[in-house]
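What follows is one chain in structure tokens, specifically the form predicted alone.
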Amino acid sequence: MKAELKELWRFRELLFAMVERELRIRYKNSALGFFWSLLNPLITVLVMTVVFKYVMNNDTPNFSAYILAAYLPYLFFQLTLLDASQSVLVALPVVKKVYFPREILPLASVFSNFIHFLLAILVFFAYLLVVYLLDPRISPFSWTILLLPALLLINFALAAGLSLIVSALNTFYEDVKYIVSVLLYLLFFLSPIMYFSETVLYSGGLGGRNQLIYFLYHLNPVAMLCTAYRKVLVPPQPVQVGENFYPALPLDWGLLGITAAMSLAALIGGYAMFNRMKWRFVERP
């Protein structure tokens, strides 16, 4: 692996430009540009918004924040799975022709859509600001908001690993990408974005196993990323669990550890794996 990342390194011009690349097709001719990226998450967030906290009449305190805060890290991860899984398939008659680094092709994928996640984070800051300016009595700010660059370079570990494991098995079996298409789309429900990660806890439907659920549950990696956006970048409100409010639940150090572990080993096995198959690209008919 060490010769394969050296290899890496020196193209990383070549990385760059097609990171680049992505970067200007994506919008090429169009008005708004890069705020395209953010129409699709700012109207989601609005509907769920007015259906839970009007229609549903969850009360809970500056709702819309806690929605875009784990919304958009998953619309990261769901993008960037989407997009690398095609990545090598489309480029397969430059793969036959030309020789570099095959893992450039999904991690262009992963770095665009990475810069347009840094992008929305900073939509967000504004957006904080501006409940802020509209109601100064609480602060959208604090001191958590340190602790942003380890969830960043967290997720882009578990990003990357599994975007490089699924670009390289679709490239074979085209089945892939529609079986990352259903997974992403349960993953969506079954991590906290409509809903709290203490409605797991405080549900009164989990038969007492409440604590062990929890705890299961957060061993999605994707579903642990989402609650730990919310304990960083929000701060902490009472939240609403069908008729009552129940106190926020801090960021649960040792779970995030977990999440960090499997995102450091899907990044090591998926690199691992891509190497190992990315030589077989140019026998695919």
Given for the second form:
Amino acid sequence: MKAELKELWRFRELLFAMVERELRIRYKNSALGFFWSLLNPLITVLVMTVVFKYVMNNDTPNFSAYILAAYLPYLFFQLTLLDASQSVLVALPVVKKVYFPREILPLASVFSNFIHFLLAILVFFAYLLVVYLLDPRISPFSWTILLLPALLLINFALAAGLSLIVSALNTFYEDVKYIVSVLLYLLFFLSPIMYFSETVLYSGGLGGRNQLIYFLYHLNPVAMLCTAYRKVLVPPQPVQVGENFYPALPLDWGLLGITAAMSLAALIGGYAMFNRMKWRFVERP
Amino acid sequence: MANDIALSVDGLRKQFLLSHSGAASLKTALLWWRRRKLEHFVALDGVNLQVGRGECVALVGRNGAGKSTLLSLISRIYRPTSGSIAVNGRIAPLLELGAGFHPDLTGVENVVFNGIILGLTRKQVQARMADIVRFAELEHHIDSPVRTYSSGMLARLGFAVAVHVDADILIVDEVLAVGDFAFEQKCYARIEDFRRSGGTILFVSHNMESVRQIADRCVWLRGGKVEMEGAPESVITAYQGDRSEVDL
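What about the form predicted together with its partner chain, after the form predicted alone?
Once more the chain from above appears, this time first in line as the rest of the complex follows.
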């Protein structure tokens, strides 16, 4: 793996060029450019907020900020995996004609989506500021924002590792991208995006095994990341479950540690797996 | 490897899985797990080849003889089944002109990307941009998306980038038949320049006239093996005289 990493470093300029190209192509022929990628989460969150406030009658103040804080990372994860799953297959004609480290293809998808994600987070901060100016009772930032880089790093490792696996497998078995898109869809509901993770702990419908289920729930790294982003980016506030209000739980470092370890394992394991398969891409039967 | 050798291929063997025995979906992979009889096709079967520094070697042979497979292996696109390849210097593979050109990007953007894929840095490409554009004769179109280019223009731009990457070894797969007569002459002139400055060339051609014109040595591949190698004239005579090698 050391030799592979050295080779990848030698070709870093190609990785940059590919990321730049991907960003350029995406918005080359559209007038609104980057704003399209913001419009999607903004509209989604707007609809979710309306449904929550008026249909489900949930009164959490500034609820859209809580949704955004978890939905943006989820969206990064989803778009990256879907992009990456196609990355090698689409580039196969080039791969058959020129040598370069093949892992550059999925990594370019990861990096370009990560850049989008970072820009979206900046817009999110601007949104928090606007909310604060309109309603000074809701303080926009807390010191926990300093933990954001660590979350981004874990998130990046997880997305990159899984992207390497998915792109390699999808090159041989094109069913993989359909499986991935179904799993991602399910992941949306199994992650605390439309609800708070505390809901899982205090829900009355889990037959008293709430502690265990809460733990298992957060073994899903995406769910844990969504919880962590939300706790780090927006100040916690009491959570409404049914008629009752419960205090927000602090960030669970043990669970976050498990997610970090899983993400690192995904990155190393994914890279090893990709390297084992990459020479057979061009010989795909 | 001795310093006067640019390229050394030793006992090279390459086999492929035949496509009808492969599994392109999970379903077939699961259904035929273990029961699948894998059929292999041997494209190269123990090829030995040495190319000296500054030499120009032509590969001839019928379709399916393994010429392109050999060039791809040398360009590191495949990994050999067995045997070894040693390369002394930087390779510019011209297996396809303008590999990776994106239709929606402009000529300039594509030149930068293509140059980097062939091993230049961004700065080096930018320093050569004017030369590349002049060589391709595309001064008026270089800022338009390449989807507006004709196939001749695309090939010219691809060739222009490839010959400006300063490689030590040029690997050419039947790509010189591009553009009009005048541009073809220009390509040959450029290759002549490359040779005079000490560059090494390994190329595949079905055009015996160009083999005679530029090759120092000719290698005839047949069924994945070297059938004959030597002076171009004698190899071409033998190749064309062989009845089983007459293209139908």
